[in-house]
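Here's a solo chain for you in structure tokens, the form predicted alone.
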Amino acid sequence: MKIPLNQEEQQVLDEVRRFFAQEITPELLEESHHLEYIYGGEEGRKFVQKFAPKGWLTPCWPKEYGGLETSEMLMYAIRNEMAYHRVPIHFAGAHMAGPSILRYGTEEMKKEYLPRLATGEIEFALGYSEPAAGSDLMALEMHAADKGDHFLVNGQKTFNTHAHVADYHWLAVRTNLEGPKHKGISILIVDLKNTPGITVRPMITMAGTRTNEVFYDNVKVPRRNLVGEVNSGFKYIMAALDFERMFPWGHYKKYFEEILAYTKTATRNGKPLAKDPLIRQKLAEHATELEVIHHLYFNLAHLLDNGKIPNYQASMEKNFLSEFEQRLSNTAMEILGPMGQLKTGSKHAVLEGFPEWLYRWTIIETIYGGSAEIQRNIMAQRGLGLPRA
């Protein structure tokens, strides 16, 4: 599975791999797993703030904003390498909000945020979902009253995963209560750490990881923090969601390799599990699926390098990958048997209890960033041109 990089880009990727070999610590890996591989933890910040100033976090960005002006293909290759090594891979700032600022923000906003995102100095949290607005983001109700030089924000957000470790909120608010709902939404950038009236409260998922609900009580947000045009935020959300759905997959390649290695050493009736024809068939299917994911993922980079923002193509990759994760996790549980149910900390746990955690986590993967049902609707309507039901 070769990545189409030129010689200079391949040299950068090789240097990134050498950096990982030298700088990744057990403490970083433990924190990354605990935080479900989001950026913002103490160890993650120390690591990324060595890594990112080299331009490796956002290599395709202009040099004036902290990039290397290389291809998107290189950035996607680096992101996948980060996933394979299980360091933080979910950057709401650099990889979701940042590309939208680059395309829709003012020059002042670009200069203020992009260099700090590119070096890992700051991180964002996405503020979209609400108690009554999840898959249907047009139903969001958090209100931002226009007060001239600032907006006064009131309301509640849910499932804001980075909010407890982030510095800023990429916040979707309703700024117009009249007319079509999608034409009354705006995006604000909010300082989460220094703005009065914000409360962040934990919500624990079925995988034991943390997301958050966030409450705004008469919060003043300067008008200069408005992204793009007022009431045009739904367009910016759709673009940011497309970037969010472009999932790196290296961590599942690594997990596949670990399961494969296990079958070569574990035995049943005196023979390695890898000799079992049913196990061999299932692992061969997953190897084929990994090849498919490789092409779906790097096709997204190809489209970006040709001036397009992938839409239904991002949904294709996200949906295929997240459902593959469940299939791979199910296969691992079938191979491991009761031992696969043992959690981290048990002296009998296989692969340090990772299979048990992943079995729970993969259910969440098919929901966040847009559920599998939403992805199929996007593929049907925007990819195949099918009518709404």
Contents of the next structure:
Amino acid sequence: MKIPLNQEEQQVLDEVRRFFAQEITPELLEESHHLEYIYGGEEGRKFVQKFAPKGWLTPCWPKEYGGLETSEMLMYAIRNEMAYHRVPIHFAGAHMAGPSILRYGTEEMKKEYLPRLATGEIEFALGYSEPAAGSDLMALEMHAADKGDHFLVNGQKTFNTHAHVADYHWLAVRTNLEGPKHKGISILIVDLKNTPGITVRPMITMAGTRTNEVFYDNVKVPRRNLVGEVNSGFKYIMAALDFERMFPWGHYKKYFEEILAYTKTATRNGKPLAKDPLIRQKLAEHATELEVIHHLYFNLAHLLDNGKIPNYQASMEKNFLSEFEQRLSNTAMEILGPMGQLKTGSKHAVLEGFPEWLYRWTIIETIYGGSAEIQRNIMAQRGLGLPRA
Amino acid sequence: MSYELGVEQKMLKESARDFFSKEMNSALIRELEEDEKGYSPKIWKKMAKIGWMGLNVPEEYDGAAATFADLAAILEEMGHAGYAGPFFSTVVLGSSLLLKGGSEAQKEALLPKLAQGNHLLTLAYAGQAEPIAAADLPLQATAKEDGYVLNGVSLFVPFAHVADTIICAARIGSSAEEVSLFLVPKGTAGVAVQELQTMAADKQCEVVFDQVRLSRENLLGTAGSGWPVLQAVLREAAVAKCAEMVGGARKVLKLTVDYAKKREQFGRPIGSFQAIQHHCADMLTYLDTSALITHATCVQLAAGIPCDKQVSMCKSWVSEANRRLVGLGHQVMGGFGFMEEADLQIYYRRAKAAEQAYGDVARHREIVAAELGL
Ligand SMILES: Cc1cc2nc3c(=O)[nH]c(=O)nc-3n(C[C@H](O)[C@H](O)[C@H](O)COP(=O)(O)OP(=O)(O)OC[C@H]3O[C@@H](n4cnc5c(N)ncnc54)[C@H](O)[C@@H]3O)c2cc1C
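Would you mind giving the form predicted together with the partner chain, to go alongside the form predicted alone above?
So here's everything in the complex, that chain up top.
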């Protein structure tokens, strides 16, 4: 199904596609995969900084901050194209913190960060989760004491994924110990590379990827790094999370195509896999689910382009996609049989070892960025007006 | 393509919703399920007066020349309201067959009457299963000097018992080029119509053809041209069913959420229980995804873009999603939803009938698989 773009925007997308066809190197793909598609690695930075100055990373931003003032639709289309090509796709800066700065930041802050985010020069790490604050983000405890011209920050974060490659921390801290929990949270921007007192330690996942725990020990953060109003951070987090939840899905379209191509060439017990009725039904089902995801995803852009802010719809897209990824990964393992367990680099590995990796990786997709249960709460309460417990 | 309905579709939809909220109600739905005709001629006349029968008929035959997407907007409201009657058979099947396959003279003779609501049509093509190839068509035609003789039993023919003309697909041999469509007027000798007793009480009929003699004038269009016309109409019918299902699903979600907000257990509304909320969230997902894919497919059909794969994705997804949605509705409504007096049970039965109409989930997935090159 075609993406609804105007002619000019379609030309930009075509140009992006041509660029990707020419510029993607094996080294980039290897690093990108190794970093589970987050931005910030060396190869990724080289690649992105070649095209981001054209405005392609943030096309819907105002021109003065490095955008092209196009529709969100184009931005969604390009992001999905990036996912399809398996280049870095998770930009905590350009696509999560950036839109929040655009909306809530001071002019000075916008000028300081947005142009550099748009060109890919800098990357952020999202600093929300803590040992005692996962789904219940309001419970976060990292303390930032107000010292007038600066905040003094102490405490611990967990699962801060980009922290080892990023330049800045988009840090949620507690600035008010009294009153309702959600009214005591603020957002600070912290220079991760040049600030004393910060320790970043790796946490390795079952997919072999890295996330981090981050410790703050009497860290001084200048007051001008406060985003928006003090104690209003929860609102900004919620907005940024809505942006985070608009998940591109091209990666899984590509994977589906690879599985499809495999079944057309491989045989089992002398018969082509593509003729197995169970496999035909399953793949047709997944093709249909991908079509549904296409509409869920681009409808979000449509809502934004029409001045609406998606809320329950973003949750719906996130859930539908992430649950689909798990179904698709399982189907691939079923189709491949024992070959599916072979890892990248192993003798006999099929589809470059992706199947077993995705089978491990997709487990987290229904948990991070707000778990599937939390998304269903949002759909029921925001979407259908059902009462809170 | 935009994700928004066009201005005209919005207006059509609103007026249809208005119309049905005045004309249809739970008691009437039940009454019509028991009724011999299975529809209300009074409502039919009013619908004709608004011009809905001629919606997809070109202006030269007194129609409104609307698009398929406009038609779908009304069908969605019919599904929502639980409308029952020969609209689908006459308009989605009948007039589309005439338009795609009929000769100029046939169009001139039938379409104006149809557009005014004075001529009911239907289509007989299936036997005990949805025909996949021409050889599966249950009706056999034998060519004679002065015309044809038809034999066979067609099943699940909607509203055949009241149709003024049954259009049937019959085959002379077993290849697609040997399929013709025939116009069979009411009262033709050798045609026997009998209503089947179905789960959705939706007036699907058996039509028996016993040595039915038809002249060449009864051919819709030309001999041997029937298969592609039939396929094109069945594709539209599949998507039209999806539009009905989307309407039904919307209604079921509303019934369910309203109930979950009112019904109290353990001293609070059941809608505040998370298990219930998650069922409702899943229902919302089934509804929104069905509406999105149906809208996109309607737009493609309306634009005349070839879209076989898209149609089959749409029909398989919406059928499955709608069935799951109604099932969850039952779970939320507990014992009350199981009662005859709860409207939910009407939608439960109709969801299954819609799922099976014009190709079930497995059938459409098989089409998608073939389109994927498997
Ligand atoms: C690989 C990875 C990368 C991550 N990246 C980042 C990052 O960059 N920055 C960052 O800040 N965080 C990040 N996270 C953290 C992530 O957002 C959290 O893991 C997630 O929000 C869930 O929190 P939790 O793991 O503490 O699980 P919990 O909150 O303890 O949840 C456990 C279970 O309880 C359920 N549950 C909890 N509350 C409710 C409720 N109200 N209703 C119903 N069920 C409920 C959950 O759905 C889940 O099933 C990352 C996590 C991982 C694993």
